[in-house]
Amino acid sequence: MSTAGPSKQHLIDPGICIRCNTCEETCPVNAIAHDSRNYVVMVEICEGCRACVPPCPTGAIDNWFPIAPGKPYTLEEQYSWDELPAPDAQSVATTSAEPDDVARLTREATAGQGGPVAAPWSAEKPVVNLYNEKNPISATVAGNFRLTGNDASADIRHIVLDFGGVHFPLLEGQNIGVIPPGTDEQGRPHHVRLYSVASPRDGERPGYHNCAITVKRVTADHEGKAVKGVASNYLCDLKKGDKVQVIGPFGAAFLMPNHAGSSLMMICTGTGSAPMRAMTERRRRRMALNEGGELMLFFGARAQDELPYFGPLMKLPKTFIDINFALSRVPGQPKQYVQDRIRERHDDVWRQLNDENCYIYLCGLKGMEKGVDEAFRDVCRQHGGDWDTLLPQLREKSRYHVETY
């Protein structure tokens, strides 16, 4: 097992396992055996060389756990298992099996959860890392088809990516990186760049191995300077046909619940509204099975036809989604943001946070968490409520999920 830098041990999860005998026979120290309930790695012979990750279609070998030295997972122990242990707050803060450029923008993306969060008790399980960077999946273009109005100062794209009969198993809320081809100006490679997923997980055609991505054309800065953002105006160009270089998938928290009679409320602006339109289209499609569960959505843009997916949005039955538009740059109309629209809504809001069944999703710029946090307050305080009290009942029960970027 290799000893540089903090000390991980390569482990294989038993939830997702097939136990198709691919690592076992792919592995090249004989590190890997089984029983007749699982497979596990001997840590002693291990080198942590990952030939054995790409070969695995489900992913279940690539999870590389952080142990103190001279303390790692037994045999015994692994052969018990039914699923891995749950890291501590630390491990999931400070380690990952993924690219460092992925780990740090995951950090990032939920700073605003206070810590760690997991994945709701009923979410689906899912498959992280399948390809890295040195083995990523070729995708193909399959649409690529602009969200925002011609004249909208914001150019947003729905792009469809095929994997050409290729296993990529993605979940609702789950991201993927994209390579950008070409090198920086120090010659370096492009850093890998990470993706909402917009589609359901049976893909955006249902029954092909495809997907979705959400993707703003950048042309300026935060602070409004001209710039040329690499991956964004790199995918916004591309043709159908094109050929990109993917790898994922990521993320195992800001997932969806499975279990009958969850509500969702989402929160969300621009691009930020690529995991909702997952949610809510997986949702669409299982319409007639009267699951039950309330959709409720706060979406902020400056304008309406900034907004992405407007048009299928206004389609959807208003039974089936209570849809909350906030609109801040309208001629002749006072602005209008996301948290202003909470406050409307505050009755319902109020009832939504004290429903054990509602889980509450969060996505867009980082500017509007502190927003969207004094709302809540606000709401809290007219019902005789504390924020500060209920956040961390809501993050301990897995029901309030930040990805802000």
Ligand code: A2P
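Whichever C-alpha set is largest while still superposing within 1.5 Å between the two forms counts as the rigid core. Keep in mind that what you see is a predicted model, and the values were worked out from it rather than measured. Positions refer to the first chain, counted from 1. What changes on going to the form predicted in complex with this ligand:
- Remark: with the core as the superposition reference, the CA shift of Pro57 between these two forms reaches 2 Å or more.
- Fitting the two forms on the rigid core leaves the C-alpha of Thr26 displaced by at least 2 angstroms between these two forms.
- Relative to the superposed core, Gly385 undergoes a Cα shift smaller than 2 Å between these two forms.
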Second form
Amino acid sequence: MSTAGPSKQHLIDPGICIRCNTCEETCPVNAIAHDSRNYVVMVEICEGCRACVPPCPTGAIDNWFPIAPGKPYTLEEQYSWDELPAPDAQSVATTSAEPDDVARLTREATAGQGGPVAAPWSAEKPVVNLYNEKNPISATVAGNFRLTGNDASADIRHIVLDFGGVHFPLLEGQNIGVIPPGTDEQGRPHHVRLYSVASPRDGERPGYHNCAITVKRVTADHEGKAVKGVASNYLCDLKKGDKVQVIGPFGAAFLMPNHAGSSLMMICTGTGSAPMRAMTERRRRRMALNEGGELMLFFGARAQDELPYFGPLMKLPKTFIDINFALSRVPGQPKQYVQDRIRERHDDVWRQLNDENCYIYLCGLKGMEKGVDEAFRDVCRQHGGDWDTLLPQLREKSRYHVETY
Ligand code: A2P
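Okay, that one was the form predicted alone. Can I see the form predicted in complex with this ligand too?
Next comes the full complex, and the chain you just saw is listed first.
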């Protein structure tokens, strides 16, 4: 049974969970399940190994409730919750930690094998969990621009949210939560969805308390079955002046280094470009300071007009950023993935892997993670190195950050 100490039950907080499926995918004993609404832990299967805890982007997974002997919460109960029961609902239930506890996130991030790492040593200290579902901030849509071509299969949008002069501190790589209005088919409020900010810390328009997010209209599920994504369709249809309920900020690890001379290797697909756009824009705005360091980008998309931020990226000086596109569906051209480009650029990739000041970021499709891992392994082998030795060192030094979905 799931324990973090004797007779504690592992539970997922449905009020915070963003239903990203990471816990279910991570659990080594398949103790996590979900229905159309909630993620739950099967008490009789869970071994309390905590493997699911570090990868959880919100901390919703990290709840260990003391329970009366032999009286765990049933699956039926867990599926019915909108939030965890009140502390006095059964025995003396308490949550082990708040998701806004940055110290806890950092500790967890450095703990387990293969989990997320701590933020780079020089990263700005993030503020997290300032606004929650009970206390969201109302943002106004300042713009909603289509990033993909009119004939592109994907409708990806750059949406600018204005916080009306209210300070909403965000760092590149952090996420915000959006609460779609209305209710689901059971009449319950929709769950929050998480989006990575695409703007730098001083905002899309510097000094105006605003931010941008990159949203792809979801029209199919992971298996390709037609579904209309509630939050993405809501966001993509927003008009200037519309109000949006926002929570956050979230995320305390996927942050960029602040020190002069630090380099970034950014690897992304599709909307995984959002944090890369934020980091690149941060560096672009500081270009005149000549702080040194290099930017290297590997960006995968089906075709040029399916690639968010293609135009602005092409305008950046080659001396500022080394851009490597990988296009997979261009008629007459061989299919390319980011991992192919990483292999092609092995000399520079190897140099950056070995540069203590280079920080590596992966964001986008989950499938990419394995492909990139194999590409790095090949690059290491080609240069007489060993990826299995190097990767734990990169994590230990907070130089390898992954956010895939
Ligand atoms: P593909 O043409 O094979 O789907 P999407 O447009 O679905 O968001 O995907 C963005 C890009 O990521 C596409 O070029 C897609 O190629 C590519 N992609 C798909 N699977 C992988 C993978 N396992 N590793 C790297 N790139 C991938």
